[in-house]
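One chain comes next, on its own, written as C-alpha cells: the form predicted on its own.
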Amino acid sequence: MDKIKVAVAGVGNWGMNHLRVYSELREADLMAAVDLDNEKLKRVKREYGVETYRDVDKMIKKEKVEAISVVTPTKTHAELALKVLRRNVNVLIEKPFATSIKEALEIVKEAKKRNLTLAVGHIMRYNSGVVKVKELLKQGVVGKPLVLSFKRLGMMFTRVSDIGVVKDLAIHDIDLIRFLLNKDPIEVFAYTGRVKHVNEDYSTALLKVNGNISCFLENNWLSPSKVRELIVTGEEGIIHFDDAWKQLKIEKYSSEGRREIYPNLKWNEPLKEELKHFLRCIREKMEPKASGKDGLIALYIAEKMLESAKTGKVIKLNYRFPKL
C-alpha cells in the first residue's frame, strides 16, 4: 500500500499530537510542518526530522503533499484551508472549522468543486465510549432516548482568544447530539457569561430534537477539575459515560430492583482513529464521518446558541443553506 504524503499546519500542543500520530501511522508519510514560530519549528525538526516551513504554499510546492491537517487558530482556518484546497490537496480542519457560516460554505463548496476530501476535527465521533453509546442506543438497550445531558468543564490552560467556550467546548456536544441521534436539533435556548476571559467562558443550553427529546449542555473554562460526562436517559434506563475516567455504565430498573452493567470496551486513541479514517477517505474517495457539512451544521448551531444568549430568546433552527 502506497503511503499518503501528509503535513501539519500549526504545531502548537494539538498540532504536535497530529505530528506524533501521523508519524506512527503506516498509512502516512509525514513530510513537513508549517508554523510562524521558529522555536516550534526547531522542536519539530529535532523530534521528527521532517522539513519545516513558515509558508504553506512553499511547503506544498516543494513537498508535493496529498493531505494537510490545519491545526491553527480558528481565525486562520478559512484562509489556510482555501489555499490548501486550491492547490488540490485534501484537508482536515480542526473544529470549529471556520469563524462564520459564510467562510464555512466557501470551504465546503471549494472542496466539492475539486472533488477533494474535506474532514472536520470532531474527534468525539471517534471516541470508543461514544461509539459504544451510539451502538447501545441503536440496540434499544434503554428504550427510546428522552434526555441527553452533557457536561464538558475544566480550566483553560492554553490561550484561546478568537473564540469562546461555545465554539471551543459546546460544539463537541452539539455535534454529538447529531451523531448519536441521527437527527438535527430544531430549536435552542442558551445562556452565557464571561468572568475571566475575552469571550464567554461559561454556557448552558437546552436543545430540542424531534421526537420530544431534550438535550442539556453545560460547558465552562472555570471548573478546577476536568469533567467530561454524557448521560442518556431512556424509557427503560440510563447510559452514563464518563470520558475523564473512561467508564461506561448502564443502569436499568425492573421488578427485581436496580441493576448496573459495565460493557467491555476496547479503548483506542480517538485522534489516531480520526486520522486513519481521514487517510482512508482520501484513498477510497469516501465521505468522512465528520464531513464539511457536519462541521458547517455544528458551527451554525453554535452561532444560534450565541444568538439565543444575546437575545434571551428561543431560536428556531432551519438549516437553509445554499445547495452544497
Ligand SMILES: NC(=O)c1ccc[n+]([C@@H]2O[C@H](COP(=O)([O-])OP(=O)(O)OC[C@H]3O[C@@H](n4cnc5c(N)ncnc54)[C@H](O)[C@@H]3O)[C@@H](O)[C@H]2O)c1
The other form holds:
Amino acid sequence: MDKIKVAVAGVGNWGMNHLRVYSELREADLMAAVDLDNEKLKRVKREYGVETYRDVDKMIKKEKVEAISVVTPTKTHAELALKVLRRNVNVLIEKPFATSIKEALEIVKEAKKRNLTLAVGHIMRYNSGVVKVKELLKQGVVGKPLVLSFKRLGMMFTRVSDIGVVKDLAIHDIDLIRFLLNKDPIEVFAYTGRVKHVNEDYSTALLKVNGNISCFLENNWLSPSKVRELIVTGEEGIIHFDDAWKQLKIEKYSSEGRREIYPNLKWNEPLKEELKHFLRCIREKMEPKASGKDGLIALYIAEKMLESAKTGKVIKLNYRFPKL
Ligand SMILES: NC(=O)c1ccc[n+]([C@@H]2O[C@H](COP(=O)([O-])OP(=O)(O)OC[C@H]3O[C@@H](n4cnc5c(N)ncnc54)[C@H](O)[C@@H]3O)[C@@H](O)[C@H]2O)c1
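To test you: the structure above is the form predicted on its own. What is the structure of the form predicted in complex with this ligand?
Every component of the complex follows; first up is the chain already shown.
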C-alpha cells in the first residue's frame, strides 16, 4: 500500500496524540509538524525525527504532504484549514470545526470545489463502545429509543479562552445524537453558567428529536472526576455505556426478572480508527464518517444551545444553510 505523506499543525496536548498515531500507522508517512512554539517543535524533532516548521504554507511547499491534521485552538481552525485546502491538501480539522457557521461554510465549500477530503475530529464516532451502541439500536435490542441521556464531565485546568464547555464538550454529545439516531434534533432548550473559566463552564440541555425522542445533556469542566456516560432508555430496556470505565451493559426486565447482558467488545483506540479512516477516505475518495457537513451541523446546534441559554427560550432548529 502506498503511504500517504502527512503532517500535524498544532502539537500541543492533543496534537501530540495525532503525531504518535500517525507515526504508528503503516498507511501514513509522517513528514512534519507545525507550531508557533519553538520548545514544542524541538521536542517533536527529538522524539519523532521529523521536520518542523512555524508556518503551514512553507511546510506544504517543502514537504509536499497530502494530508494535514489541524489540531490548534478553535479560533485558528478556519485560517489554517483554508490555507491547507487552497494548496490542494486534504485536511482533518479538530472539533469544534470552526468558531462560526460562516467560517464552517467557507471551509466546506473550499473542500468541495477542490474535490478534497475534509474530515472533522468528532472522535466519538470511532469509539468502539459507541459503534456497538449504534449496532444495538439498529438491532432493536431495547426496542424503540425514547430518551438518550449524556454526562460528560471533568476538570479543565487550562484556561481555554476561545470557547466554553458547550463547544468543547457538549458538541461531542450533540454529534452523538445525530450519529446514533440518524436524525437531526428539531429543538433545544439549555442553561449555562460560569464559575472558574472565561466562558461558560457548566451546561445542561434538552433536545427534542422527531419520533418523540428526548435527549438530555450535562457537561462541565468542574467535576473532580472524569465522567463519560450514556444511557439509552428504550421501550424494552436500557443500554448503559460508561466510556470512563469502558463498560457496556444492557438491562432488560422480563417475567423471569431483571437481566444484565454484557456484549462482547474489542476496544480499539478511537484516534487510531479516526486517522486510519481519514487516510482511507483520501485513498478511496469516500465521504468521511464525520464530514465537514457533520462538523457544521454540530457547531450550528451548539450555537443554538448557547442562544437558548442566553434568551431563556426554546429554539427551533431549521438547518437552513446555503446550498453546499
Ligand atoms: N477530539 C478530541 O477528543 C479532542 C481532544 C482534545 C482537544 N481537541 C481539540 O484539539 C484542538 C487543540 O487542543 P489542545 O488541547 O491540543 O490545545 P493546546 O493549546 O494544548 O495546543 C494547541 C497548539 O497549537 C499551537 N498553535 C496555536 N496557533 C497556531 C498556529 N497558528 N499555527 C500552528 N500552531 C499553532 C499552540 O502553540 C499549541 O501548541 C482544539 O480544537 C481542541 O478542541 C480535540
